[in-house]
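Let's start with one chain on its own, the form predicted on its own, as C-alpha cells.
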Amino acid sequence: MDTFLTLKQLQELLRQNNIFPRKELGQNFLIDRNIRDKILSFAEITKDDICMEIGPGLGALTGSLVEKAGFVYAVEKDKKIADILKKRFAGISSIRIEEKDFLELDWDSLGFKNKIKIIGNLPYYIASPILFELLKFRQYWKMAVVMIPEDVATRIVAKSGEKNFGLLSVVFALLTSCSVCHRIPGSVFYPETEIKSVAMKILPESKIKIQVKNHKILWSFLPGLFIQRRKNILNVLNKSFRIDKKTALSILEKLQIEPTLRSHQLKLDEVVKIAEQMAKIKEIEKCNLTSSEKKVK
C-alpha cells in the first residue's frame, strides 16, 4: 500500500491533527518519492525479511515496507503521530506500530526468530546514540539502511590520518562494514532542513576485525583516547588517564608508537593496543590500592 504523502497532503494531515513538527525531536518528514524508492532499493527487502523502521513519521517509507517485507515493526516516539499511523494501518496484520522511544526498547523481549533489517530516517539530534544502540544489539540484525546527517557519516567512514577519524570511526571499523549509498539534500524534507543527509548501509560483522582480549574493557577505555584531540598521544595518556608521562612514554615505546602523534593519526590496531594497555595499568593500580587498604585495616 502506498502511504506516501505529497507536501500538500502532509501539511493538511498535520493541520487536521493539530501537529506542529517538533525540531527538538528531529521531525522532518520525507516528501520525495525518488529518495523513498532509493532508500528501499538499498535495503533489498523481500517477503522473507522482518523490518524494523525507526521513526516512521507519517509513513513515507512504511507503506512500501509493508508491501515488500514479511513483517514490519515500526517504532515511533511521538504519541500523536503513532496514533495516526495506527489508523492508517488499521486491520493490517503484517505491521506492528510501537509507541516507544527506540533507545528504551527491550531487544531481548521482541522475539525475532531471524535477524532483521533496520530502516529509518534517524532524528538528527540523536543519530549517534541510536547508532551506538544498534551496535550494542547487532546480534539481532543483518543490515541497516539509515538516513543520517552527513557529518556523522563522515566521522563513521573516516580513515586513520584524516581529521574526522575518532571514536565513531574506530567502533564502526571494528564492528561493521559501512558505505555511503546516496547524498540527500535538505529540500526533500518538510520542514526543509539546512543539514545535509546521506543514506548509509551498515552490515554488522560476526566477529570483531582485530583480536581483542576483553571487549568490555576496550569499550570503556576507547573514548578517553579521543577526548583531547589537539594534544599528542603522550599528553592524552597523561591527562585523560592520569598516567605519569614516564610510564606513558614507556608504554608507547613498547608499542612502537610515536608519542607526538595525535589520536586521529593512530592506526586502528594501535588504538586497540593503547586502550588495552591503559586497562592493564588501571587494573594494576586498582589491585595495589586494594592491597594498601587491606594493610591499613
Ligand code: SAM
Second form
Amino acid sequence: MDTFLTLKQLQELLRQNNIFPRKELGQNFLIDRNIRDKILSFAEITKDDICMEIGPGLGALTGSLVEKAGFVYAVEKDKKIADILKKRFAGISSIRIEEKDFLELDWDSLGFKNKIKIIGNLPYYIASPILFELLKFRQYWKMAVVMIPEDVATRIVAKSGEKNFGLLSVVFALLTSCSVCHRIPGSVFYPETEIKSVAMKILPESKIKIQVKNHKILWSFLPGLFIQRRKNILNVLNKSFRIDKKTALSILEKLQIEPTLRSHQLKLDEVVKIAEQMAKIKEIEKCNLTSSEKKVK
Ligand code: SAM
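Show the form predicted in complex with the named molecule, please, because up to now only the form predicted on its own has appeared in this conversation.
Once more the chain from above appears, this time first in line as the rest of the complex follows.
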C-alpha cells in the first residue's frame, strides 16, 4: 500500500482537512518518492522486522514501511495528523498508529519480542532529544535510519580535536557505530526548508570500545564537560563541577591531561576518565555531607 503523496495530493489533503503545516512541530513533509525509496533501502527491511516510525506525518514513508515490514508501530504527536493517518490505514492490522509524544514513550511496556528497527524523518526542533532518548533505550532496537539536520549529524560524527566534537560525538562514539548514508536538500520537503538534512544509519555498538564502569555516570557528568566550550578544562571542572582549582589541577595531573586543553580537544578515553573522576569526587562529597549532617543531629 503506497501512501506516498505528490505535492499536489498532499496540498489537497491538507486543504480538505483544514490543516496548515505546523512549524513548531517540525512539519516538513517529504514529497520526493526517490528519496523515500533511497532512505528505506538503507534500513534493509524484511517481513521479519518490526519497525517503529517516529513522526509518520501523513504517511510519506509509512505505506512503504507497511509493505516491507512485518509490523509497524507509528508514533505521531499531532492529533489531527494522526487521525488522518489512522483513516488512511483503516482495516490494516500490521500497523498501529499511536497519537503520542515520542519523548514520553514508555519503552519498557511496548512488549515487542525482538529488537526493532527505528525509522523516521525526525521533527528537526527535537532531533537531538529524540536521538538521546534512542540511545537511552538502545537495548530495544537493532538499527535506526533517520533523517536529521546536517548540523546535528556533523556534531555526531565529529572527532576529537574538531570544533564540533562535543556531547553528541562522545555518546555516539561510545555507544554506537553510525554513518551518514545520504545528503538531502531542503527542496524535497513541503513546506520547503533552508535546512539541509542527511539520512543517518545508527547501530547500537555491541563491542565495548572504551571500558565505562558505569554508564549512568556518563549521562550525569558528560554534559557538564561540554557546557563551557570556550573555557579550558581546568576552568570547566572549576565552574561546572564546583571543584577548587588546586584539586582540579591535581586530578588532571593524575590523569596526565593538559589543563589548558578545551573540552573538544580531549580524547574519547580522557573524557570518560574525567567524567568518572568527577563522579567519584561528587560521591565522596555526598558521603562527607551525610556524615557531617549526622554529627549535627
Ligand atoms: N514522516 C513524515 C514525512 O516524512 O513526510 C513527516 C515528517 S515531519 C519532518 C515530522 C513529523 O513528526 C510531523 O508529522 C510532526 O507532527 C511529528 N512530530 C513532531 N513532534 C513529535 C513528537 N514529539 N513525537 C512524535 N511525533 C512528532
